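In the form predicted alone, a lone chain appears below as structure tokens.
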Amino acid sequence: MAHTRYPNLLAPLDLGHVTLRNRVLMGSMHVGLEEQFGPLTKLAAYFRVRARHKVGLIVTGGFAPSWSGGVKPLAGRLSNAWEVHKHRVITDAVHEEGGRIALQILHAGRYAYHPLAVAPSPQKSPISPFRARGLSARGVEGTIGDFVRCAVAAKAAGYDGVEIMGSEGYLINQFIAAKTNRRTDGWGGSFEQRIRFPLEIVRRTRQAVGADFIIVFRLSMLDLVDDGSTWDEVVHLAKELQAAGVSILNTGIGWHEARVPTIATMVPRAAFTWITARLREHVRVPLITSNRINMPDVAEQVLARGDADMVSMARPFLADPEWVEKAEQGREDEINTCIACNQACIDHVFKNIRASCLVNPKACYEDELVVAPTAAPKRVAVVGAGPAGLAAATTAAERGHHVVLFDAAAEIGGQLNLARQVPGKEEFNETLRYFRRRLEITGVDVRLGSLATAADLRGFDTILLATGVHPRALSIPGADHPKVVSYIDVLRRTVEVGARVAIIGAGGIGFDVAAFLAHDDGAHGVDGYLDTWGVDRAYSGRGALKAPREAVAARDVTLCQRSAGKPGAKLGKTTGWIHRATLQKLGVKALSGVTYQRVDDAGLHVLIDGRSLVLEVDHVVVCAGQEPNRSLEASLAGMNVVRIGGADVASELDARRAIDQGTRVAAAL
């Protein structure tokens, strides 16, 4: 029977030998658990909970088919029969919950971060310090055999299928594109010879695993790099892959070295489903579309208009493992939405830290961070309804404690209410919607517009101080000049900022304020985003690139920092370059090694390399850091007080650390 609200999303998908229970694919994402010694028990716990809540098909993070194929030293592999037992705990866990799971086979090629890297041609990639060795013809044949053996081992381990990673600039994609395939033998040269590699992998894999095994191929439909594939080549390869025996074609968008953001929060929702839709008329096998699909209504719209047969979401299942079940039960307002920040997931993986999720610290800690009912309920006061306070209050109440949440403001959210004003960070609205609903469900006594006093807090067993931060004041002559304003006033729109602005402080807040003040109205929406970053919907050239639209900035902005070096160097590993490129497009000037002297009617006086300079601006916005707000703490002597969030450590409004700390402290009460 069709689901009334999501008839397409929740419809089964018949693949012939197996039927998937819905059209939702949990996309592949490396989380740092793949390298566990012995049986992959933590990874099994992670997948179990997603299968329990009805994901249609899960795809693991990438496992290498050989030592050389790993993305880093000691990366997860499945290349020998003796490794099969490590994976059996995963497949058993998923099948016990009624789910299906495929293992992704990923060979990094020139992206490998180790000296054993190999590629179609000897090359160094922009994202690895190691120069890859070119494969010999015998090496190519051996690598094809590695893929096949990995698939056979995956079947022996109980997987329902494999996904062959042929996109994002990894080895197979490197063979396909002339950019990275400079070979002159039978595996290079013409397009037909360059695609022999993926086609032989699929043909031989299908022959080895039989007809009753899912083979997903991740096809790069938009390379977004110079000398990438043309549209006709993508279509031709898709047809050949269908003939070779794939069960499903998945959509890959952009190489890792592409200078176009494809998954970050500033990318509009479902911004790339149009390219999958364009392929549907050319093939019969089911197509999966991907990138920035994070809520059921978006997924349903994508499927309803015929863009694809399935939707792929990876990070949304870090944020909420119950995503599918909540959609099925009409509990969309309870979904903890992925905000595409990358801070605790992809950024962690690139730092060799276990992935988690900014909005869900339990992700990848399923068997460690357990929120269990308490046998001894306490009276808990949480002072401050910012990210730390919200996480702590709802977690403590979920456990059965009696929780009162105080905040002097008229609404929950604290600094999140500032962050959501920044262009490209609107997804924080979803986080606030989620917490409002969580407060209702868990029964927290919420007292807004209430400045808590020591008298209010007497009688509580525990007081969690989540009072946040104060902006650090400017301490130079003229700091009280009318031109000087705080970032808080700017983001709250309580001041009318002039056309020329200087920003003191080039950390995350400084970058956000610069983007807020210099924003380009023409960059909004899918078409505005594609034009701004130079993505060609018409696909008239290789890689689907075109000249980016020239940005029109709302203001003239100068971003200043005291330290030497590149402004924004400490921003997120995977998103920092996007923020820097965005400001560059908007014409924001960046100054380093700045000594601030004074502010007067002429503007901001600074010293750079011993040279005096006056920035003739209408306003000076102070983003010079924060200090913990602990003004209440002195009056709470003798009470059991625990600081969390910014009240504990005031560093760049770190919502990830605040939510994690609030959750863990409450889980341990």
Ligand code: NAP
Contents of the next structure:
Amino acid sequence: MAHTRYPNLLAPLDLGHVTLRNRVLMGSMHVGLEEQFGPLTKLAAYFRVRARHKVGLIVTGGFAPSWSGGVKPLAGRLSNAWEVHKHRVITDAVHEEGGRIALQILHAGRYAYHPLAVAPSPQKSPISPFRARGLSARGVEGTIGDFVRCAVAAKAAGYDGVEIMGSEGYLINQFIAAKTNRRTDGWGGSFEQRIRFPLEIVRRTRQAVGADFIIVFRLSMLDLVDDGSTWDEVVHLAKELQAAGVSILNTGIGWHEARVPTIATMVPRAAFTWITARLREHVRVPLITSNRINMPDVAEQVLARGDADMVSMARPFLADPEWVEKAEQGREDEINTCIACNQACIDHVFKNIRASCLVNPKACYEDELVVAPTAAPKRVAVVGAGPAGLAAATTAAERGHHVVLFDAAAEIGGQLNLARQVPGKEEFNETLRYFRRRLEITGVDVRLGSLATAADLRGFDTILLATGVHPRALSIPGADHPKVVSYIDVLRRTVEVGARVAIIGAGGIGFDVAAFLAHDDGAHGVDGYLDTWGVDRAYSGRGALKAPREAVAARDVTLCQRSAGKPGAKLGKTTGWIHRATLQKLGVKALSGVTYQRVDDAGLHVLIDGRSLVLEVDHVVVCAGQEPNRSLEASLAGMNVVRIGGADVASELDARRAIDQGTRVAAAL
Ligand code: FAD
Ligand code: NAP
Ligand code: SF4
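I have the form predicted alone already, so could you send the form predicted in complex with the ligand?
Zooming out: every chain and molecule, the one shown earlier first.
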């Protein structure tokens, strides 16, 4: 019988030889566990829990079919029979939980970060320092053989299928696009010849693995680079792939070198499903759509509209492995929603650190960060309901401790209540909804509007001090001038900010405040976003790009920092460029190497390169960093106090560290 709320999302999908239990695909995501020596036990533990909670089909992170195809040196590989046994633990774990899993075969081509890189033609990509060698005709044949051997090994390892990665600008995509395929032999030149490479891979793979094996092909539907494919070429390739034997076509959006944000939090939810929808009339095989789908109602709407047959979500399963089951059981308000921040997942992978999740630090630490019931319940006071305090209070209570949570404010969330005011950071609302519900479920005694004092905290076995931070005050003449305001006043809208603004401090908060003040109302919604970033819904040219629309800034903003170098250099690895580009579009001026002199009625007086300058502004917003708020601590002598979050270390604090520390401290109480 169809599910009453999610009749499309939770409907089975019959692929002929196998039926998937629902329309939810856990999309491929490299998490840094793929390179474990010996059997891949940590990956197995990670996938097991997602399969247990009913994901329809899991796709692993990319495994290379050869040494040269790895994204980095020693990247996870499946290219020989002797590597098969490493994967058995994964497929056994998933099958024991009633799930299905496919291995993604990923050949990086010119994106490889090592000197053995190969590509259709000799070239360097903008995102790797290594120049790839052009494959010889024999090399092309050999590479096709590598894909086939990898798929055969995947079948031997017990996988239910493979996903052939043909998008995002990796090797296969490099063969397809004229931009990167300059060959003059039978593998280059005309479009028909450029697509021979993916088609031969699929044909020969199908022949080798037989009919009872899933082959998903990830097809780049929007390249979002100059000289990418046209829509007619995408349709043509999709039909040919169907004829060659794919079981399912998955949607790829944008090459990694594209200058259009495609998955970050400022991308509206489900902003790209329209392109999958457009392909549906041309093929019979099921289509998967993807990008910024993170809640069940969004996924259901996408499927109900007929945009696709399945939805792919990757990061949402880092955030909450129980996502499908919670949807099925009507517990959507318990879903720990992926906020698309990239901070603990993709940013980690780029830094060669194991991925995890800002809102769920247990992700990828399934067998290490275990929240077990306590044998000795304690009375625990948590002071501060920011992310550190929320994570600690709910984790401690989940374990069976008696927890009282104090916050001076009238609502939970601490600084997340400021963060969620920033355009494009609205997903923090979901984090607060999640914690609100979690406090109820775990039975935490929540006392809001309650500035905790030493008297309130007597009698507790442990006090977790999660009192956060104070903004750093400005110490120049005129710091008390009425023009000078704090980011807190601005984001709480307790001041009416004028048309010309200078911001002191170009860290994460300075950037957010600039985006908040200069915001462009026309950039909202799917169409506003696509127009702002120059994505051509009409697909009239190659790569689906068009001239971006001119932004209309609400204010004239100047962002200042004392240090030299590019402002925003320390912002997130995968999102910093988006923040910088956004401010540039909004005409925000950035000044480095600034010495602040004073503020007076004329504005902010600064020195740059020895030259005096007056920034004639109506307001000066101070975003000059933060210091720990430990004012309560001195009165707690003799009590068992543990600091967490900003109260512990304010420097380089973010919600990722706050939640991680709060969870770990409470897990060990
Ligand atoms: P806080 O969030 O500061 O919470 C401390 C709480 O303690 C407050 O609610 C306060 O009322 C309470 N309190 C203090 N003293 C007492 C007392 N005596 N009794 C009772 N209650 C008390 N981080 C990210 O990771 N990603 C982002 O994108 C991001 N964006 C941000 C954007 C903005 C505009 C801002 C301001 C911050 C952003 N941050 C972001 C940073 C993140 O919000 C902080 O790092 C995080 O909130 C710190 O958590 P915390 O729990 O340590 O402290
Ligand atoms: P921050 O990133 O440390 O930036 C503080 C800024 O103030 C710097 O530009 C610093 O640069 C300047 N500054 C420091 N001391 C100063 C002083 N005495 N006078 C004038 N300027 C001074 O801190 P933040 O912007 O307050 O952010 C706080 C934390 O929240 C950060 O750790 C950040 O990671 C997190 N956050 C994250 C995000 C995100 O998107 N991930 C967004 C917002 C906040 P100069 O010294 O060069 O002037
Ligand atoms: Fe989503 Fe952020 Fe978690 Fe990554 S770190 S999975 S983007 S919430």
